[in-house]
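Take a look at this one chain, the form predicted on its own, written out in structure tokens.
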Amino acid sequence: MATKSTGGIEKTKSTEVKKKLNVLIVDDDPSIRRLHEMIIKRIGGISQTAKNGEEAVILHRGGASFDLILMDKEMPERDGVSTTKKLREMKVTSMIVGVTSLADQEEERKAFMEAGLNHCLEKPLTMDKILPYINHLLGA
């Protein structure tokens, strides 16, 4: 298995995940939610979706828990920045990865990271982009 180090996260070519990963996908775009669901399913994970940040907060208030949260930045009702801040205030310890088309704009990315993200990736999400973070999360 080939590996490449990227800031503490190792990139690997393996798509095998030994543990069932529980992932929340938060995005207002149905096609992006489906794409992310397909990626999580392909690695053997379990996913749930929320179409905005308010739904994500409600899920957590109801006792839901996730290993990983894929968070869009721009959404109606509650955007990714305020949702991430709120989840951290609620003591949610899940790895939160921002997935945004704004990832290449440094100011936008910085504000999103400061809200409490663990990482920020640029759309579109691909297996190659997310797998290193999943493997890191699972200790693979």
The other form holds:
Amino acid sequence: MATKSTGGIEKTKSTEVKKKLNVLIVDDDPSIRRLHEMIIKRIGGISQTAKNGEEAVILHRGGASFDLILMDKEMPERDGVSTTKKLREMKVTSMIVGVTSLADQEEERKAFMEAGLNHCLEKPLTMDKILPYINHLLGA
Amino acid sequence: MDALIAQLQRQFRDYTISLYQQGFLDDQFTELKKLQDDGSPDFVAEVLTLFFEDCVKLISNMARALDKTTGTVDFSQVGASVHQLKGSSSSVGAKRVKALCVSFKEYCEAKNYEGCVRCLQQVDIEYKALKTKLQDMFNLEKQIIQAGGRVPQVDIN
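Now show me the form predicted in complex with its partner chain; what you just gave was the form predicted on its own.
Every component of the complex follows; first up is the chain already shown.
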């Protein structure tokens, strides 16, 4: 069972050992997708990418599941707020971390968090920023 | 040969430092370099290539949205493209481009047409200037490697 969190980080018991963190990167910008892919790779995880929220939803409908989802906010087709809400409606319990340039605008950040994020980080993402959350997921 | 390598390495070091000092690059570029390893030796070049391709697309979108001959100026479309460019420029360490996006966004929100047009021209100049500078930097790296040397880690601080 994946970790479920609604605002703080909670640990749940797992019946299987996750050898590699499985991450979904959702961002419409190809350079940012590539950057986040490399960050996850360097941390020892594996990743898949989606160009927008609609692709992320389709992946989950197809049965994909992830330990962590890095979610951009502003995207065509389906934005990060709508995607996060939809995934939570679909009972997706992955840790969803918003990664946005709007993280410093309080109202925008609040709306994004209320959609169902576990956390929200400001771009640019770095290993130092994401590592504490990954360590929690890995139970470190 | 050692003297040539040392000279190229010195040139590379000085050139890289100058890019930070002149405000072309910031700490996020250093983060990109840290992520590059022997398994992904072209990672930085890859990310920057994607960024510059994105610049071309976004600048074209902004120009179209600011084109008065096609009808009303679409400031929200301009703003959306500026927002995207701000995100990608901050993610690759393109400091001047990112800074321009901040003022560009303010002009969009104020629906200041002349301000937007000026910013668009500046963004076009700045991303092209950065592209040229980074190409020169990558060329120096290649020369060092071809001469049998290692590309030095440059301490910016």
